[in-house]
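Read the single chain below, which is given as C-alpha cells and is the form predicted alone.
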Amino acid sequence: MLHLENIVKTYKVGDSVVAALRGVSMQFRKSEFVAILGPSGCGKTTLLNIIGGLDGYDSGDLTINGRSTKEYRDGEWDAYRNHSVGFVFQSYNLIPHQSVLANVELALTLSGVSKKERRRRAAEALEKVGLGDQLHKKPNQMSGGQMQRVAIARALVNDPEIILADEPTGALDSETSVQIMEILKEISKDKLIIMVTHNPELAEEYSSRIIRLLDGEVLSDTDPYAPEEETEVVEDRKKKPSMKFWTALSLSFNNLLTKKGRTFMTSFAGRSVLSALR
C-alpha cells in the first residue's frame, strides 16, 4: 500500500546541504499503528511531510497503491491529501472563531460535499471522539485533550487510509495522552496510523511497530513489513479533488470576512481553493 524506497530529502541551509533523511526505507501494512521514535533532527517530521504530501524527496520512490508518486501532477497529490491522508497536530491547528462542528466540516467543503451531508458526518466523526455533545463550542472554550480529539475528528471525516500524528499528546498531560492515545490504537483497527513522538513508553504500550531514526537512517524497526503477508491487490481510489465553482468563491470570500489569524488549515483551504478553480 505505502512503500519508501531509498528515499533521500536535503535542505539547504545557508551555504551548507543538510541531509534530514538519508536513503530511508521501509513499507507499512494496510492497519498498523507505527510509532517514529527518535531525537530531534533526526528526520521523523521531514518523513511524515513526505509520506503526506507536503514535501518532496530529492530521490528514491514513495509508491501509493503501487503506482509511484513521481508520475503524480498536482490535482493528483491534491486528492491524496483531500482523501487518503488525514493529519493530527501537537498545535491542533484548529480556526478559533468557527465552531468545533464547523472546524471538521471545513474539509468536507473542500472536498465539495454538500452541507446537510457535511454536517451529518461531521457530528457523526465527533461522537467518534466523544464530543458529540460539544458541537456548537469554539475551540477556546474546550481544553487540550478535548481540541486534540477535534483534531482527531477532523482528520477522520473524509474516511482516509492513513492518519499521520506529529506529536498528538506533546502538549497534553500524562492522564489525557493515554486517552488520545486509546482513541488512536481503536482507529488502526481498520487504518493505517504513523505516529510521530518523543515518548518512547506511550509508543511502547500502545503501537503495535516501533521504527527508530537517528541522522536520517532507519536504526531499527520491531515489526518490518513482508511483502508476501498481503497478497491482495489494492485498487488505488483515484478521487479526484471536487468543488464547485460557487462553492470555492463563497468559502474564499468567507476566509476574507473572517480572517482572524492563520492558521495551517486556513493556508491549505486557500491552496485547494485555487487548485480547484484552475
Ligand code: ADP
The other form holds:
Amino acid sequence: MLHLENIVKTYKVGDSVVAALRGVSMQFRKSEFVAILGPSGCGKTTLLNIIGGLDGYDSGDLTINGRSTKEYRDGEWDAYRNHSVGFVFQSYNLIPHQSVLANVELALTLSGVSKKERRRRAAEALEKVGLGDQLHKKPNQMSGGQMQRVAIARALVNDPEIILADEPTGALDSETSVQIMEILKEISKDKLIIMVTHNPELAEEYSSRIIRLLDGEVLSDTDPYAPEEETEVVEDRKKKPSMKFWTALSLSFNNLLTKKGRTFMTSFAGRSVLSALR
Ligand code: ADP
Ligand code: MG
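Let me have the form predicted together with this ligand next, following on from the form predicted alone.
Now the complete complex, all chains and molecules, led by this one.
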C-alpha cells in the first residue's frame, strides 16, 4: 500500500545543497511494526515526513494504494494527512492549557459528527492507551509517558491506517519507554507503524522489521516487502496444485485401469462365467 521508489530529497542551506535522502526504496505491509534506525542526520525524520506527506521529494516516487503521489492535488494530500496518517512526535506537541480530552478531540477531522460523538471517540481513544480516567487533566499535570500516551490517542482518533512516530521514546526513561512500545506493538496488529528510534534494543525487542539508514541510504532491511514477488509465488502455488491435481487424476485413472479395473473386470468376467455355468 505504501511504496517508495528511489526517493531523493535535498535541502538548500545558503549556497550549498544537503542531500538528506539519496535514492531510498522500500515497501510496507498493511500492518507491521517497522523501526527506522540510524545515526543523527542520516535522514530518518526526512523519510518519515515524506511518507506522511509533510514534506515533498525531489525525484523518485511515492505510491499510495497503487497511485503515484506525483498526480496528487493539494486536497488529496490534505485528505491523506488527515485521515490515513497519525503522527506521534518526541516532544508530544500537546496544547498545554487544554484538557487531555480536548487535545484528542481537536484532532478529529470528521465533519458532520456531533459534539457528543466526538467526545465519545476521543474518550475511546484515550481508553485504548490506558488514560480513560484522566480525561480532564491538563498535559502539564502529567508525566512524560502519560503525555506521549495522549499523543498516541490523538494519532489514533481518526482511525488512520498508518501511524508515524518520530523518536516517540526519545524523552522518556527506559521503564516508560517500554510501556509506549507495548502500546505501539498492540496497535501494529492492525495498522502500519513506522517508528524512528535511536534505541536499537527497543527496536529489536518490539518491532517486527528494522530498516537501517546511513547517509541518506538504506543500509539494511531485516524483512523487506516486495508484493509483486509474492504474487508470483502465489500464482506459482496455484499452478502447481492444479498440475498435481491432473497428475493425481491420471494416476488414479491408471490405477482404475490396472488394479481396481482388473478386479472389476475379473469379477465381471467371473460373474459372466458363473452365469454361463448356471
Ligand atoms: P535524522 O532525523 O536522521 O537525524 P534528518 O532527516 O533530520 O536526519 O536530516 C537529514 C539531513 O538533512 C541532515 O543533514 C539535516 O541537517 C538536513 N536537513 C533536514 N531538514 C532540513 C531542513 N529543513 N533544512 C535544511 N537541512 C535539513
Ligand atoms: Mg530526526
